[in-house]
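For reference, the chain that follows is the form predicted alone, supplied as structure tokens.
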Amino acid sequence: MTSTLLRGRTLSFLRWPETVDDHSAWLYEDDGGLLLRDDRIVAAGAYAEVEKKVDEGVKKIDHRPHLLLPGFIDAHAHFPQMQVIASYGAELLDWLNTYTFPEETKFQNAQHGRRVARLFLDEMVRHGTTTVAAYCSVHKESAEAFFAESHHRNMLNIAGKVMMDRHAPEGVLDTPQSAYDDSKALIAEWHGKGRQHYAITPRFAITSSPEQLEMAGALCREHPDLHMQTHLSENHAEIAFTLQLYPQASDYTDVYEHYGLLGRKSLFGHCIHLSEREADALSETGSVAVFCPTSNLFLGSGLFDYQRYRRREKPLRIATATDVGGGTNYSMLRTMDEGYKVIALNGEKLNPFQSFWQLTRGNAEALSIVERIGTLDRGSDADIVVLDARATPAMRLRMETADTLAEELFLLQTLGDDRAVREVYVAGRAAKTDMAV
């Protein structure tokens, strides 16, 4: 049994912060302590109090004056798309056909999948993300590569083999039956192994036939504890094509409803152009709308109406995500910076406490795993990020005039990137330092 005592300024959230003065929404210690034992937080609070609980000889690490928060959570990313990030000039459907699908054919090669899985999780850790909900490619080998690498690092990640049997090149197609069989085998091998979680992953309605969506629904019924992830209402051309393919559906969301894919562990990427009926359907089933601001801006898809979705009579559960490689950065700090701008373009604002709630507890709640991650509570998994608001010359200069925690958080969100991430603990282990060695 190994124990470590971390010291620094600690910040963790109890609920959504209504304003920057809503102090009861978070726990902040100017001189805080976190006692880690193996992979869990066993004590948290003022450093002087936590230190009283440690045995002699415990390893002590002083991160002052930096901030210690729960590790960031990314609710939607495509690990096979690392080599298509920053590809020029296409909207969603052209982008998939021109860049994404050809790239994903490479993942037939298991060695390629292992290399990219390692590099992808390196980037997650480098940017302070300790949990990601990842899409693999259609190939079973890609999911095996991802889970093997994630398990080796003892990360809590959610992932699944993409299901897609039409409207794509031969090299990235499966069949309804093979998708079902491969998913069943991966669930048996990986779900619940260590900290791994499997997600049933039909890419989206355009690339799945009705027969395949039937299989996805069957998997959801057979494994009600699993996540389901797909895409919904990202782009006007996508919506129109979907309704051509499913003429019996009243709207895009109705396609997924028909096959039993809505629910509290169902993650729908994008959800930009929802009708009120669709938003009601998501709300009533507890389904999650995943906000991917850098991707939505880069592909010109539209502006996610974050605050309206939260405030409507039937509010939506919302997560945020990078959506790499349509998204333009692996950093959840950069994601929330762009998210702030999207929300501002809709005539609203997101205060910095709300942003950091969303990156941590908010995303953990949306992914239905807040009992494990997303807080610094006693008993929580010891996934922690250490942030330095003076990481660059520009940040140091700005910090000379930042007088409040809210200003510091907003500075981190606006100017921060992987350089602001001083250390990352994954299940109690210093992962960024280990990665750099």
Contents of the next structure:
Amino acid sequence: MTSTLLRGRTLSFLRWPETVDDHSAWLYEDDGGLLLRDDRIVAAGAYAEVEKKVDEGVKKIDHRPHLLLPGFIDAHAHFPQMQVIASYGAELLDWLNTYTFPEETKFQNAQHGRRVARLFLDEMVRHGTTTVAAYCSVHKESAEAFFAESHHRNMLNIAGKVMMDRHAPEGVLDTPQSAYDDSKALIAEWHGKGRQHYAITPRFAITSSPEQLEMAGALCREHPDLHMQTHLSENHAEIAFTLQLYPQASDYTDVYEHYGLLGRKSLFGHCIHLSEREADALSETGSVAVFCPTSNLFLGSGLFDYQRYRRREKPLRIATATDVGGGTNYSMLRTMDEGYKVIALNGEKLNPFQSFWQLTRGNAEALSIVERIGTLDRGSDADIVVLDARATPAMRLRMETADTLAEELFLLQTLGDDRAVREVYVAGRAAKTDMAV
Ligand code: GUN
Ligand code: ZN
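Got the form predicted alone; any chance of the form predicted in complex with guanine (GUN) too?
Full assembly next; the chain just shown is listed first.
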């Protein structure tokens, strides 16, 4: 048994903060303590109180004056796109055909998959992200590589082999049957092994035949506890092509609805151009809309209307994500900064407490894993990020005039990136390393 006592300024959320003065929405300790035992948080609160509970000789790590928060959660990213990120000049469908599909064919090679999985999770951790819902490539080996690396690090991650059987090059295609068989085998091998979660992952309606979406639906019925992740309503050309391919569907969401893919564990990337009917259908089934601001701006896809989705009569459950490599940064701080700007373009604001709620507890609730991660509550997994709001000269200078926690958080979001991440604990173990390519 290993015990560690962390000291620092702790911040963890209890619920959505309505305003910056909604103090009962969060727990903040100016001199806080977190007692970690093996992979769990076993005590949290004022340092003086937590310290009373520890034995002599417990390892103490003093992170003052930095902030200790639950590790960030990225609800949608593509690990095989590390060498796609920063590809110039295309909208979604051309971007997929020109850059993404050719790159993903390389993941036939298991060794390549293992290398990129290692580098991807290094990069996640360096940026303070301790959980990601990841798309692998179509190749079973890529999912094997991802889960093996994730399990080795004892990270709680959600991932799945992409199912895609048409409208892409031969090297990234499966069939309805092989997608089903490979997904079944991966579920049997990895789901529930340590902290690993399997997500049934049909890429999107364009690259899945009706027979394959049928298979995805069957997998969801056979494994109702699993996540399902796909893309929905990202770009106008994508929507038009989808409706051409599924002429019986009343709208894009109806395609997935028809195959039984909506539900509380269903994660729909983008959801930018939804009709009211589609938003109602997502809301009624408890499905999750995943906001990927850097990707939506980079690919020119559109502006996700976060506040309208939250406030509508039938509100949407929302998560936020990088969507690397359509997204342009691994950092959830950079992601929320761009998210703030997208929301501003819709004439609204997201206050800094709401932003940090979303990054932590909000995303954990949207992924239905808040019993394990997303807070610093006693009993929860010890996934923690240590943030330094004075990490760069410009941040240091700006901090001279920041008087409140709200200002500090907003500064971290606006100016921060991996440099602001001083340490990361994954299941109780310090895990930040420099990336070795
Ligand atoms: N739609 C289908 N596949 C993808 C992908 O890899 N990235 C994004 N942004 N959208 C998609
Ligand atoms: Zn995506």
